[in-house]
Amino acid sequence: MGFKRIQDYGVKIGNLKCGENNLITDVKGVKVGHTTLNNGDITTGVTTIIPHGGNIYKEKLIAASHVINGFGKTIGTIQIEELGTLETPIVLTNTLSVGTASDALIEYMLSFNEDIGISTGTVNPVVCECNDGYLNDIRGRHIKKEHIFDSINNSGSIFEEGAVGAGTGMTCYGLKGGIGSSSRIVELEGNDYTVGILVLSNFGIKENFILNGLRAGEKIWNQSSDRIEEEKGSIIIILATDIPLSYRQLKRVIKRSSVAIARTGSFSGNGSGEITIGFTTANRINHYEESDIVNIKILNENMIDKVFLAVADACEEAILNSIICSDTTTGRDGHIRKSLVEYLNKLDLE
């Protein structure tokens, strides 16, 4: 992919096997696309997660959402919580562009579903955000509908991480944060299944940063006067899997993302909006279902610890990838967030 990820520096989180590309898109059918705006004071963007290659409105996925700390402005999670299904792509962007992203996502869904709002119900767009206002002229509201369309149209199974897309202007542990991803393989009945994670990281206090058990923030803190007093950021975590799970099981699974947040040094502060959305491609709910009774497969609950571990490890690595893949960025009013790469000679990772 052209850039070094955390494993390239000798850091391996846990003992589970990674997916083919160690990305959320290792879950078959999932795609990710970015639109990046990085020009002076404009340091922002859009990242879109496409859950499967078909018509997601007609073939909904069982999904769940979980609020770790609710200082956030997401759209669509109320209906996910009530119905347990996902029927649109998931768009990530900055806080003040949530409305634009929602409008664009609605327009996109209407473009190939002529029945929406006419012969059937409306549509539930899902948009999540983090505040990139330290580096980005967020009041300028530079995200336009075409940026969401572009992120959908350029989506694929291989995508960049770091200071790209929605992650362009984000900060994590006082360093440059952004988009990160990872995956883990879970063996069930002799078959390999995949748990994939994508994060938009914008949280944490620099001195609290832990890198695979190493108190890296304390070492970085000694070199920098750029002190971050309060945890005011956010993290959005998107989980995809091909393991057959019920809504209730997905809810349990995605809660384990909080383990990864804690492992990297965060205590989920008052001003940190931390939201997780998870979906499984294994169970689909037809919009025009003709049967009164629908059969779905679920996981034997006695095996769920395997999935919990995969989530914790993949999410931790995704957070680390979001930081290590991010370049030092200068944004609004000359504000700077440095890349973790600039401090590696003090951390003895390899």
The other form holds:
Protein chains: 4
Amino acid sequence: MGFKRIQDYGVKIGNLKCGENNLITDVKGVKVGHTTLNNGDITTGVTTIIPHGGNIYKEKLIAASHVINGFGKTIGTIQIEELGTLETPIVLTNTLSVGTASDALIEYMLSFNEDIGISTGTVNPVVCECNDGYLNDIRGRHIKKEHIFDSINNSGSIFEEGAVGAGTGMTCYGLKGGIGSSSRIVELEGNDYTVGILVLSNFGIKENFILNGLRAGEKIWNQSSDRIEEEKGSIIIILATDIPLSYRQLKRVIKRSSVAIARTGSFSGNGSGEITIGFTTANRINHYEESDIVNIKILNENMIDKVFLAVADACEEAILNSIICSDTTTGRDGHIRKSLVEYLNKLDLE
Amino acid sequence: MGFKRIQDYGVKIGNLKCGENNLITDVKGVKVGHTTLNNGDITTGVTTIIPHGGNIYKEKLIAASHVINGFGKTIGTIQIEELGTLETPIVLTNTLSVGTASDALIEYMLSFNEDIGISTGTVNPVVCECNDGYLNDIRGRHIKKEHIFDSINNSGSIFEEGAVGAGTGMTCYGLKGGIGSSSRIVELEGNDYTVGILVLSNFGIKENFILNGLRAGEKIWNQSSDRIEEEKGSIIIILATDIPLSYRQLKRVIKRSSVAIARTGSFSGNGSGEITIGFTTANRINHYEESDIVNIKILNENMIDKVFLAVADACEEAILNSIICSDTTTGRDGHIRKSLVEYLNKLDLE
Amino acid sequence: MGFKRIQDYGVKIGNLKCGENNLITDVKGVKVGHTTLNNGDITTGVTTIIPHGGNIYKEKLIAASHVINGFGKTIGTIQIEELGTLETPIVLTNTLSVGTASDALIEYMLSFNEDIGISTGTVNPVVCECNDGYLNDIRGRHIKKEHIFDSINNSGSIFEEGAVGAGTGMTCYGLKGGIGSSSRIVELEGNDYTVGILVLSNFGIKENFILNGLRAGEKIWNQSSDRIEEEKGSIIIILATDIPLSYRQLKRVIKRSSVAIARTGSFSGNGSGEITIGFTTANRINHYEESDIVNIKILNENMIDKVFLAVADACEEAILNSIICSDTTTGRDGHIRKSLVEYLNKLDLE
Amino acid sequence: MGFKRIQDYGVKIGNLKCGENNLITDVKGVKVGHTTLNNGDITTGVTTIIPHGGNIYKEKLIAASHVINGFGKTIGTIQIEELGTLETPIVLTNTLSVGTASDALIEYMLSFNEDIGISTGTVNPVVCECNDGYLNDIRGRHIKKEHIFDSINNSGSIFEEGAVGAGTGMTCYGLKGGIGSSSRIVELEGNDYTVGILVLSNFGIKENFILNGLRAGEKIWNQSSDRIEEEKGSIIIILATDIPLSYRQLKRVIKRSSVAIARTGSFSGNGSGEITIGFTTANRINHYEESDIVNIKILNENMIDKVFLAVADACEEAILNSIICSDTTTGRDGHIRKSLVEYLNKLDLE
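With the form predicted on its own done, generate the form predicted in complex with a further copy of the same chain in the same format.
Following is the full complex, with the preceding chain placed first.
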């Protein structure tokens, strides 16, 4: 058993070209880091997405958020929606650790921005979450500030998927889920641009799982399943791109991630907090901008279908990667979530 | 009695400089035209705002809409919100004539765009309305397509305010209301930019009317009024500017028009459809754009308070102009709305 | 060739039970009527949904709308969103006839509500549209007021699907589309409730069409298709139910219709106006309510997944019915859209 | 100098009757508690609103939120907007302590709900904030979890206003601001219902301050002020009522709080995070509801203007109370905010 990705099983979503590593970090400057806690009842972690290599507070990025189903506790989106900018890394963790992660992210931002709270305003931490309570002692709130700092410090352009970082204790379609990523290339004016997706998957009713059109859930669970656990999940979807998009365009674009959720078999259940945040590295918004009028590049809207398709495909593949890359995991009170890899004999991949 | 504007009575809203004519048409290229029907029971009309002198379908403008209170029947905002563009003139008329106005506006657009519906998509007519049923036989739907065409054809940069065009039969704070306009200059990088407002006023409970801080309603009606008519009104607010604003910025900006409504004494009653639409002439969005990536200018968001203030002040003055410029009007079944001018002796202006 | 429905070909979407006729009219009191114009270049029509048998203006229904992709010209949703009620029938027609349909719907409502515009407020017509310009001379605006009146007058609980009414000239996934319907039963507290869907389908890129998991588009067009027409479509989705739902619940429920769009193969393209409106017959809201406080029934939110699933399944089946029930149609300039029935030999149904 | 409230100076906002104590706690069951840190550079605190006396997680209340200007870091609103319910107390504190407050609130909720995270889902903490960085060493994040627990433990139906709790370090219109409250009685069907407001005020440009129509800011600062500090403020507005309102109605109602902000002189500046959250105690939503269909009471919408007016008036008075009840405060680096009381000689109250 290993960490082969879904393409390694011959599954290809759509016809678009993937980025170099088929990861969100194919968008230049984006980095991802994990802290994984996997020890008995403690089966949780942190994943951090670094939007660019500079000081993100001083050079903000255009961003947008979209709520597919708002049974969730993500923080930071009110300001993203008002100002259309992202000014911190994005931290993912378990639901009951959002407060700690928020505090840590603030501390991190203060550490290299001495003006915050003194000569300029405050800072808007963005923290997203899913509930890993089935495998993790979530009430114990085992995430400490150091875990967030660690995930930032070990971030890079190559990162693991599956049961790692914030994904350590997550469940997707009754299988072990977690972190997944994928990317697609969109050609504009003869140049290659990249759409990258990272998901934290923790949603779906097990018999509903569809794997690239294949009714995998029915095959795995022999169809007439009994829904032991009702959906109390969530999915967080982070989109990064270097395509120049306005806030409005970015919001349209990230909405298409819901297509991927539907394609994998979910109807976005009541209990599933489904939140997506997107940002583009194409224009930097200076905190201390000196010009009254600034120039930005945006996409010719007539071309946006290309980006919509890239998002739907990359997001579907990222979800599948989050599942196929996850090891079987035993957590709190001996609860087990099995890897999809253990059921591959029931499917007909490769 | 005449059409002196509110400044002619010594009332000045805020400290900002006004544009050349203190009208929405101070924004270069914007024109306004009226068709007025004022004959016995028929007390209604049409006002059209032309956003620029070119083919607005082929060269769209960035636009946004905002619903302050949605008890209204304005059409065209779904597409404005999705695409962030305006592609037709904006027509104002009475509530039950929106359909006819829409049909006329489509016919007008088709007349010089032979590709619509053949080789390209359709067109999104924008028609706003207030209910003039107290003074007008609104059930008679006396607006015909020709009235819309006329209002377009007679549009110009100088236009009347008060009981004209769509404002012919409107009521504001129990007084005769209608069309009002005002503008403010905002300096950015040493250059003068203009914020222009046009309102169609038909809202407010009479004793609540506040005139630049003065509780005019209480003075006019001797305070303990009896609210004969409950609020069934509305206000439409159109903002034009040449300041470069993105859709998101424009949406933030037009929201500040609600400040002006509050300042004149209203709490935006249940029955009042309060809708605002804004557009900027600073960037044109080509229908047949050939570049995949386009450059646009936007405002440094740190400067946006200047624009917020200009909107609040210009909108307050536009509302006051809509009232003070309106003649006493007799309409359906002998219903009368008196001009504020008849009550000036109770106030202490000039 | 005939009008067999998708279930007649052995295709069953999901496991829930259907209503008596598997139509939106399985929700008691709901009626649907068509006016069809199919004559050479004129290939268009009107479909009207009557929400209940009483005076809908005096006894309004709780309603909500949701914009999946707002490249559309539907009218009436601003007020639905503010007040959470529907007070007219819902009319569907082609994009450039919305104005005429609106005017007709107003005239109809005035005809039996003498208070409108005299002693009470106005009325909010709800008209939805898709662009049938490929098959229809849409610029000719051939829909007249009588066509709306006719569709109301001939409404009933049994109605045709496919290339009829507003669906006469529509295209879905490159095939002839139009009107489709389906229903599902949801059991609550031992009683059967009904979720009914009616769609006006006019969306999708042809090779993307998925028929209950089968990649039908690829099979029909031999995969490597050439996208002659880009997506300029739309889909209108009307949901009726007798489940007691609040405005907020209804809004959550109708959002799940986007799952059905994704399941049939679309990523909700830029040019596709995708609008959904839902209403429940469970509580009537009196126009002249005399009590200050009123009792209503709502759903226990913990049960809402049942409704979500019913919507996703019924909507998917309604889309498929809109396609399979449509005859091959020749329209404007000899343009042809073929029926799916002509391609069944390439698929493996039945 | 003392803590006379604005009515003690003869200022009365509107004509409606106030509740017993003219506080948000006039809504039966609502309690408010403070923790105040006021010691040199540490000038901050916590205020908690307890919605009812039972287990709020098990018996949720219908709630809604509204963003007037989203330059803020309030958490918990995504779920309020989706589900329309409040399931925790509402905690107010400084911007950089939201994480800690969130963690404390989670800990508090876990302490008496053993099912959370084990046999049921998680919990949605609601924490609102303003930036008290001018008077407080906000970077020091001096709020600890105990401070939140203390504010809950000392909550009651009588509470202080002004520079206390979360209001300790806040600034409003250049004066010392903080916590203010007020209430109004609305008669429905012969019974008295209560609308209660609590604000955390930290907004406004000093010369713009209007005190019940009086241009107090201009008088205090001799008009031609120099805007030393640009607006980096915020206002949090909490509404409690026992009027039966649906989520949608509650959302409409809380929007009217923006009227009060405008009446006191603000145009809702760019940097001002203005967030409002409302809840009604009239219907309890059981976490473990056993009926599939539940009965709730809502307001006859035709009566809602009464509630709108109550909100506008109570909110305006709460803002004024937050200012007039605040003592002059010296904080970080010797920064001073003076009490309005020190300037009363320049005004003409009482």
